[in-house]
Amino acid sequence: MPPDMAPDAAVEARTPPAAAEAKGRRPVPFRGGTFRPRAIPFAAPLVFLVLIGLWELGSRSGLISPIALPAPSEAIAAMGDLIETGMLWRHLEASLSRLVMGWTIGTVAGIVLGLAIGLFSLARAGLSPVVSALFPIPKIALLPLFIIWFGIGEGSKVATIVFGTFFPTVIATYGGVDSVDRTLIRMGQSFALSPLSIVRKIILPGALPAILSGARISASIAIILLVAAEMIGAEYGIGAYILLAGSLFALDQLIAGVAMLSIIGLTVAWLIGRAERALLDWRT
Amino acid sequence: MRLSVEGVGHAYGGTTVLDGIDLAIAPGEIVAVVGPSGCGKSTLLRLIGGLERPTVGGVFIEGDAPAGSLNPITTVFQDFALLPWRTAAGNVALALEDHRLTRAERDEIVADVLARTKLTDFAGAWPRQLSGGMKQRVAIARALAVRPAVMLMDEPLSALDAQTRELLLDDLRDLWVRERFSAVYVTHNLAEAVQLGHRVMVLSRRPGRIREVVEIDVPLPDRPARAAELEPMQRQLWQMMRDEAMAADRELTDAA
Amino acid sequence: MLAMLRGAVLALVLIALSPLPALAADDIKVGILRLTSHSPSIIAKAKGYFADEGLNVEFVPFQAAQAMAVGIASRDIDFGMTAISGGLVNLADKGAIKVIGGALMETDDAQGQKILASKAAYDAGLTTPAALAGKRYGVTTAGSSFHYMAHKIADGEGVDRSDVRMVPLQKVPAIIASLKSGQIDAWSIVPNIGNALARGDSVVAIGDVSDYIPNYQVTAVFTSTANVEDNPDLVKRFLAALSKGIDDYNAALVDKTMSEEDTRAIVEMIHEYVYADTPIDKADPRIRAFGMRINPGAALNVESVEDQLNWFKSEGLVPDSVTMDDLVDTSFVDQPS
C-alpha cells in the first residue's frame, strides 16, 4: 500500500466485508463521470471571447507593448479598412483561385498517383519510394526553380500549392487503397466485375475516408503554402498582404491578415466535414 | 452443368495445403466439405471459384450454365462482403451492374431475390444498420441475383451467433427447395454439414486430402423432423475429425 | 519585454554611472548584414576603435534588413545599418526606433548603383531607363528601397509611376533569378552586383541611379529610441567609433589611397564576416568590388531621407502623420559635405 494513502481510506480499502455491511445500506460509489466527453457547443466561442477581451485589455493598458503586438480592436480597424476600400475581395479573390486551382490539381494528381500505385506492383516499387524522398522538400526552398519552371505569374504560386498538396494526396490515397478489405475486392473478382467497376465502386470508395482526411490535411498545407506562393511577385493576394504588411512592420495588417488566414482555414475545414457528412453517410 | 475438381493440389511457397482433390459436384447437390482449420477448406473453394489457380490439376466445368445464369459459379463469403457504402438493395445490384441488363430488368432481379430472401423491408438499409443475419441474408440474395449454377459458401454462418445460424439454415434449406442450386459448402460445423450436404466430404489436416466422403441420404426437407439420424453420423464425423483437430490445433498456421 | 527592460535597466545604470566615464566598457550589440557596405563596423571592430572608445562590440549577423529593424525595436541589439524601408518608418512612428546618421550614398565621386535591364527586355527596346513603361521592375517588397528608386527613376524620365509594374520578389536571389530568365524587365541595385550580372549575357546595364537621384541616402545608421534619449553619450561613441572605420573602408576600397598591404589587411577583415565561405583569394575581388562611397563621419542627408519619408506617405505605406523628427535625430552628425 503506498505510504501517502490517506489513513482513513487505508483503514476502508482493509475492512472486510461484514464491517462494511454495518455502515448500513448507501449506493455504490460513482467513478464514471471522468473522461466523458460531451458537446459544449459555446464553449469555443466563448474561450475565443475571453482570450481577445484580455489581449484588448492587456494593449489598451499598455501592459502589451504595440511593437509586440497590436490591439485586437486595430487588427479589426485594418480588416475594416480592407472591406472599405474593396481590396479585401481582390486580395480574397486572387488568394481562393490560387488555393481552389492548386489545391484541385494537386488533389486530383495526387488521388491519381496514389491509386496507381495502390494497384500496381510496378508503380509501388517504382515510385512510392520517390514520393517519400520528395515529399518531405519544403517547397519554398524550390521558390527559385519554380520561378525559372512556371514563371513569376500564376504558374508558380499555382504549382507551389500543387505540390504541396500533392504529396500527402498521395500518401493517403494510397495508404487508404491499402486499408480496403481484401475480401470486398475478392468479392468483386468473384461476380466477375470488370478491373475498372472494382476500382469505381470497390477500391475508390473504400480509400475514400482516407483520401477525405488526406484532403483534410493537404487542404491546411495549401494555406499555409499560400504565404510562401504568394512571396512570388503577387500583387494581389493575403499571403502578399500578409508579407506586405510584416516589412512595413505594420502589425494591425498583419493580424488582420493571419485572421483572415484562419477565417479560411475553418471554412475549408467545415467544407470538408460537410463532404465527408455527404460522401460517408453509410459510416455512421 | 457440372462442377468437377480434378486432382487438384496446391502449395503456398514450399507449403503443400491441398493435395489429390477429386469432386464432382452434380446440379442441385450440396457437398459440404469439412475438416480441421488449416485444412485448405477455403483455399479449395477459391481455386473452384477461379480466384487461384490450383498449383496442380484443374477444376472444370461441364455442359452449359443454365439459361439466364450471369455468374455460374458465384461465392458468399464468410464474413459476408458487403460493401459498407452501398444499401442492401445496392449491394445486390452491384452484381448485376457489369451484365447488360436494363435499368428495369435489374431492378426486378433485385427486387425479387431481395423478396425471396425477405429482404423486402429492408432494401434501403445500410449494412451497419443491419444485424449479422440480415447481412448475410443480404449477401445470398446478391449470390441468387446472378442465378448462380454452382454456389461456393465459404463458412457462411460461423460469423453469426447459434440462434442466427438456426434460422439461417433453415433459411438455406428453405431456399435448396425452391431453388434446387448445387453448391459446395465449406464448413467447420459439422451439424450444418449434416443438416444441408448431400454428401459430406472431410479433409484431413494439411496437406489437405480427402479422407473420407459420407453419403447422407435423407432428404434435405425431411432433415429437420428426422434428427435423430443424422445424430450418429454427425457423432462419426466428429470421430473421424477429432484426432485431426487435435493435431491441427497444435500447428503453427502460417499458411492460412 | 524582457529586452525592454533589461535596456532599461542597462540605461538606468549608465546614467548611473556616467560622472564616472570608462570605468568598465560598454557591452553593445551590432547588427550587421554579410554585406560589403557594413565593412565600416566590421573594420572598428578588428581595428579596435570601439574598444578605445569603451565599447565592447558584439556582431549580431542578421539575414535581411527588416529583422535588423525589428531587433533594434525589440532592444536585442542597440545599432544596425540599412535602407530606410517602410518597416523602418513605421517602427520609428511607433517610437522604437531613429535614424542618427547615414551610410551609403549615391555620390560623382564613387560608383553608384545601377540600373538594369533583361536582355529580352533590352532587345525589345529596353535601352535606357526612358523606355520603362509598361515594364515589370522587380523588387523585394512594396516600400523597399527597389521600389522608391523606380518611381524616382520613373519620374526623372517622365513616366507614369503606375505604369511602371512592381513585382514583388522577396529576395534578391529571387529577383537575380527572374531578371537573368526575362520574367521581369528592369532591376536596380548595387554596384558589385549590378556589374557583375552585366558581365554576363543575360542582363544589361542601362543607367545609373544617381543620375535620377542625387545625393541619394542608400542607407542610414539607426538605434533605439531609448539609447538616443537616455545615453546620448554611447551613441555618440558609437558613431566616432564606426566614423574612423568609414574612413578606413573609404580610403582603402573607395578611394584606394591606402597601400595595397594596408588595403589587404581590411579585405581580410571584412572576408571574416562577407563572402566568409568563399576563400580568400575569391572573395577578395568582390569586396572590392562594392566600391561606394559611405559618407565620411556618418553624414546625413536629410533632404535625402525626407524625400524618401514624402514618398512613403504618398505610397500610403507609412502613416500621414509621421513626421521628420519622428524618423531622425539630426543632433548627432553633420549634412555631408
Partner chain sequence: MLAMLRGAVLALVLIALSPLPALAADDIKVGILRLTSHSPSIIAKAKGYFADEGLNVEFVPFQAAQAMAVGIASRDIDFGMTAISGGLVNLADKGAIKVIGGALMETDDAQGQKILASKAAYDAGLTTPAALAGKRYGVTTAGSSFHYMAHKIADGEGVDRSDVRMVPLQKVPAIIASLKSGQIDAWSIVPNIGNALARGDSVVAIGDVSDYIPNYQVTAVFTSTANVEDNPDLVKRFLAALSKGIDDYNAALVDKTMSEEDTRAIVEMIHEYVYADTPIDKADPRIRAFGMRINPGAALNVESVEDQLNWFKSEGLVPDSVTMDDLVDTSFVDQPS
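For the two forms, the rigid core is made up of the largest set of C-alpha atoms that agree within 1.5 Å on superposition. Remember, predicted model here, so these are calculated numbers, not experimental data. Residue numbers count along the first chain shown, from 1. What changes on going to the form predicted on its own:
- Once both forms are fitted on their core, a CA shift of 2 Å or more is seen for Ile202 between these two forms.
- Remark: with the core as the superposition reference, the CA shift of Ile223 between these two forms stays below 2 Å.
- Core-superposed comparison between these two forms: the Cα of Val258 travels less than 2 Å.
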The other form holds:
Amino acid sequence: MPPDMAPDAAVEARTPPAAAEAKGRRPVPFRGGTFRPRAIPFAAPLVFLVLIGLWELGSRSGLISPIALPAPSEAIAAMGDLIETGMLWRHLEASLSRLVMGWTIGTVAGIVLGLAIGLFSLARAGLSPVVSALFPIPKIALLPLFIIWFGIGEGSKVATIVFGTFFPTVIATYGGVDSVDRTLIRMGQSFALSPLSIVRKIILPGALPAILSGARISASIAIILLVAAEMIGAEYGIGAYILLAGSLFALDQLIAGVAMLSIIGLTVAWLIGRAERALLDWRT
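Since the one above is the form predicted in complex with the partner chain, can you give the form predicted on its own too?
The next block holds one chain only.
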C-alpha cells in the first residue's frame, strides 16, 4: 500500500462494485474505453438514405437537371434492367475475378517483401530504394507495356492490379514492423525467445494494424486500376460497362455502374473491418 493512502481508502479501492453499492457508495466506472469507438448500426444507412432522398427530391423538383445528373430512381431502373437481362452477373463475375486475383497476389507478395525489408538489413538496404523509386509511377501508364508482355486478355489487367497493390502493401508492412516497440523485442530476447518466436509473437501482432490499414488502401487502389484497365481493353466488366454507357450518354446506366463500384468498395471495407475485429481483439 502506498504510504500516502489511508487504510480506509485502500480498502475502498479493493472493494468490488457490488460490495460498494451494498455499503451505499457509488462504484467508479471503468474509464479505459473512453476513446474506443462505439458501433452505431443505423447511422450509415440513415446517412445514405438522406443523401439519396435529397438527390431524388432535387431531381423531381427541377433543381438538378436530368441532363447533368439523372435521378436515383432512374439509376435503380437501369440496375433492374441489368438484372433482368443477366448482364449484371456477367460484368460482376469478370470484374470480381480480376479484382480478387490481382489484389490477393499483390497483397501477399507485398507482405512478404515488406517483412523482409523490415526484418533484414540487407533487404532494406537493397530493396527499399527500389520500392521508393517505383511506387510513384502511375500504374495505369504501364498498362500498354503489360499488354505487350501478357497480351490483351486477363493477364495484362491482373498484372496492372498486382503492380498497383504491391507497393502500398510493402510500405505499410515494413512501416508497421518499424513501429513495433523495441522494448517488447528486447524483453522477448531476455526471456530467451528464438528469433522466429519473436517475429511470430511480437513483431507480427504489432505490425498487423499497419498491414490491415495498408490492405484498405491497396483495395481501393485495386478497384480504381480495375476500372481503368477494363476501360482500355475489355468486353465485360464494370469498367467496360461504364465506358459504354458514357459513350452512349446513358447517364442512368453510368450511375448504375458507379453504384456497383460503391457496393464493391463497401463490401471490401466491411470484410477488412471484420478481419480487424477478429485479429486485433487483443487491443481492447
